[in-house]
Structures are given as structure tokens and as C-alpha cells.
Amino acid sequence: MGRLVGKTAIVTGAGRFGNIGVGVCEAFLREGARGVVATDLTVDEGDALRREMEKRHGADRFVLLRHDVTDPEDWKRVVATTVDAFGGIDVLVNNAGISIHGGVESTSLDDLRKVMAVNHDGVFLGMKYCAPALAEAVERFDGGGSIINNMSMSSFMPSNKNLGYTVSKAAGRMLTLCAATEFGPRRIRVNSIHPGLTLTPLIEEAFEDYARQGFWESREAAVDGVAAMSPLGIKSYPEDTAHAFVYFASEEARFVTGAALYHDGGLGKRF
């Protein structure tokens, strides 16, 4: 407890119960973050999410904003709102992502561009517009500012069923490295986390789609089958992955930048 005392974070893709973004918000608040600004394109569960966060972590520490990560003006608004509410930005978590299934022949150019816009361009815009505020974090914390990009194990594992997602995440890994090189002198650390199978609504929906396409007998069979492929052979949940985000956001990682943390139960070592 207390590893993020006084820090303020923006977490994208955090408007839906059960996803990694909400798990990260919970972990940050539990570790003493001064404030967390969660954003998402859809905030249908917003009122319930705000009430739950206030119940668990107290009032005035959690803000939820509707946010299109592909829109530069939306990013400017989110940054300004965060600075006005909490006095600065210490951590940016680029977590928002979408997936449209298909391979080279079956994926339309429009669908590929749509996935790239969220999963890659959204990360680029977040780093671009948050960087000036993050550079000021060094005045508050020796570890400076921290950017954490959720890039998935798909960054390293080719797929003929999920081309757009895989390519966008691989590009995001290189984007992370480039930003780490550029932002290092300003004391902004940039790292990526690469979860494997994590049971979130997005994964459940993806595997439901796989089952409809005949790749697996059922959604449950897909979940169990992929989990069994890893050396650990177990399922992971958002609260498991959130611990890795806490580490990169904390002062414990003050000398870590450009790192890629596999959080996949060893699945990537099989491929």
C-alpha cells in the first residue's frame, strides 16, 4: 500500500466494469494515488462506476470522462481537465483498444485503419499531448513521469485471425521504444506491458466471435484452451495485470524505460 501516494494518472479504456483499465484505476487508488482520470469512448456504466469507486476509495479521487482517443482535441480537453482537477499529470496509461477479426484477405482497409486509429494513433496522441505535463512530474517525484502502454502479447505473436490488432500492437511496441528514447532526457519513462489471456469483456467477446467462426467449439472452450497453452496453465484477471502497471507507475521503476514486460503466464515462450 502507498506506492503511488500523491500521484495523478490518466487511464484510457477504463469505462467498463471487468476490463484492465478499471482494474488499473482500482490498483492506483488503492496504492494512494491522489487522483485517477478514467476515460472511455462509451461511459454507459459511468454512474455505477463512479459510485463504486467513491464507495471503495473515497470522494473526489476518481473522474470518468467520455473520450475519443483518436481525436487530438479530445486529448487536449482530457489533459486540461486533469491538470485543473489535480494540479498535474504523473502517469499516463494508454489502455484503450479495439479488435476487428480477420486476416489479410478478409480484413477491409477501412477496418484495418479503424483498429490502427485506436490502438496505435491513440497511443501516439496520448503521449504527444500529455508529454508537457508529464515532464513536470520530476518536480514532484524523483522517478519523473511515467507512460505505460498496454501492448498485448499479440505484439510478438503473428495471427491470421486478428491481423489489425496484432499489427497495431506490434507498431505500438516500436512507438514505445521511440518515445522512451525521445522523452528520457525530460525524465519521462515509457514502458509497455504485454498481457496474454486476461479475462475481460473484450476477450470474452472475441472468443465468442471465434466460436461463431468455427475456430473453437464454444467461448468457454476457447478460454480454457488458450489458458492451457501457457506453462502455468491458469487464467489471468485484470487485477493480476494491474500489479504490473503499479510497478511501472511507482518510484520503484525510476530507472526503467523502454522495457517490455511479458504478463502472459509464459505463453509467448511457446511460440
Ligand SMILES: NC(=O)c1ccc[n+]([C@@H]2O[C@H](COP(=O)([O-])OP(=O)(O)OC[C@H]3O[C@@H](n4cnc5c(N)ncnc54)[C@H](O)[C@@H]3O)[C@@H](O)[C@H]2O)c1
Second form
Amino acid sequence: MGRLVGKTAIVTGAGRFGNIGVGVCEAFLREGARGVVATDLTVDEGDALRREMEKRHGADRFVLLRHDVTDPEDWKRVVATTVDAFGGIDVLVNNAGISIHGGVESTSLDDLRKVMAVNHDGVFLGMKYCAPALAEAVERFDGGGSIINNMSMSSFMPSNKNLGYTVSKAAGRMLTLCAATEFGPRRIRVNSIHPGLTLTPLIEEAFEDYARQGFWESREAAVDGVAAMSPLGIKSYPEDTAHAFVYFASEEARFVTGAALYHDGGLGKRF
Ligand SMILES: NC(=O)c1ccc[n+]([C@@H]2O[C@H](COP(=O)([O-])OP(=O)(O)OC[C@H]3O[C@@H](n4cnc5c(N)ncnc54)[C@H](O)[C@@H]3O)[C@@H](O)[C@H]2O)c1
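Starting from the form predicted on its own, produce the coordinates for the form predicted in complex with the ligand.
Let us now look at the entire complex, which starts with that chain.
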């Protein structure tokens, strides 16, 4: 408890109960964050989410904004609102992501561009527009600013079923490394987290899709089958993944930049 006391974070893709973004917001608030600005493309669950966060963590520490991560103007608004509300930005979590299944032949150019726009351009824009505010974090915290890009094991593994997602997450890892090099002298650390299977709505939808395409007999069989593939053989949930984000956001990681943290039960070591 208390590892993020006084820090302010923006977390994208955090407007849906049960997803990794909301898990990260919860963990940050539990660790004493001064403010968490959650953003998402749709905020249909917004009121319920706000009420729940206030009930669990007190008023005035959680803000939820509608935000399209592919839109530069939206980023400027989110940055300005966060600085107005909390006085600065210490942590940026680029978590929003989408997936459209298909291989080289079956993926349309439009679909490829849609996935790249969110998973790649969204990360690029977040880093670009938050960097000036994050560079001031070192005046408040010795660990400086922290950018945490939520990638995937797909950053490192080819896939014949999920081309756009895989390519975008591989590019996101390289964006992380480039930004770590560029921003280091301004004391902004940039790291990526690479979750394996984490049980969220995105996964439910993806596995439903795999089942429809006949890769697995049902969604449940797909979830059980993929979980069993990792050496640990167990399922992981957003609250597990959130611990990794807390580490990179905290002062404990003041000397850590450019790192890739596998959070996958060892799945990547199978290949
Ligand atoms: N769940 C997993 O097993 C898993 C594994 C590896 C990586 N990831 C990554 O974790 C992140 C979160 O995934 P999740 O499982 O919580 O999925 P999710 O679908 O529940 O959450 C993703 C969120 O991103 C939002 N989003 C989509 N397009 C957006 C846009 N243009 N602007 C702003 N927000 C947008 C969605 O509305 C959604 O709330 C994603 O980047 C995903 O690739 C997830």
C-alpha cells in the first residue's frame, strides 16, 4: 500500500468493468495515487464505474473521460483536463487496444489500418502529447515520469490468425524502445508490459470469434486450452496484471527504462 502516493496517472481503454485498464486504475488508487484519469472511446458504463470507484476509493480522485486515442485533438483535451484537475501528469498508461482477426490474405487494408490506428498510432500520440507534462514529474518524484505501454506476447510471436494485432504490438514494443532512448535525459521512463491470456471482455470476444471460425469447439474450450498451454497452466485476471503496472509507475522502478515485462505464465518460453 502507498507505493504511488501523490502521483497522477492517465489510463486509456479504462471504461469497461472487468478490463485491464479498470484493474490498473483500481490498483493505482489503492496504492495512494492522487488522481487517476481513466479514458475510453465509449463511457456507457461511466456513471456506474464512477460511483463504484468513489465508493471504494473516495471522491475526487477518479475522472472518466470520453477519448479516442487515434485523435490528436482528443489527446490535447485529455492532457489539459488532467493538468487542470490534478496539477500535472506523472504516469501515462497506453492500454487501449483492439483486435481484428485474420491473416495476410483475409485481412482487409481497412481493418489493418483500424488496428494500427488504435494500437500503434494511439500509443505514439499518447507519448507525444503527454511528454511535456511527464517531463515535469521529476520535480515531484525522483523516479520522474513513467510511460507504460500495454503490449502483448504478440509483440514477439508471429501469428497466422491475428496479423494486424501482432504487427501493431510488435511496432509498439519498438516505439517503447525509441521513446525510452529519446526521453531518458528528461527523466521519463518508458517500459512495456506483455500480458499473456488475461480474462477480460476483449478475450471473451476474441475467443468467441475463434470458436466461430472453428479453431476451438467453444469459447470456454479456447480459454481453458490457452491457459493450459503456459508452463504455470493457470488463468490470469486484470488484478494480476495490474501489479506489473504499479511497479513501473512506482519509485521502485526509478532506474528501469526500455524494459519488457512478460506477464504470461511462461507462455512465451514455449516457442
Ligand atoms: N486480455 C488479454 O488477454 C490481453 C493480452 C495481451 C494484451 N492485452 C492488451 O491489453 C489491453 C487491454 O485489453 P483488455 O483485455 O482489457 O480489453 P478490452 O477490450 O476490455 O479493453 C480495451 C479498451 O480499449 C478501448 N478502446 C478501443 N478503441 C479505442 C480508441 N480508439 N480510443 C480509446 N479507447 C479505445 C475499448 O473501448 C476497451 O474499453 C489491450 O491493449 C490489449 O491488446 C490484453
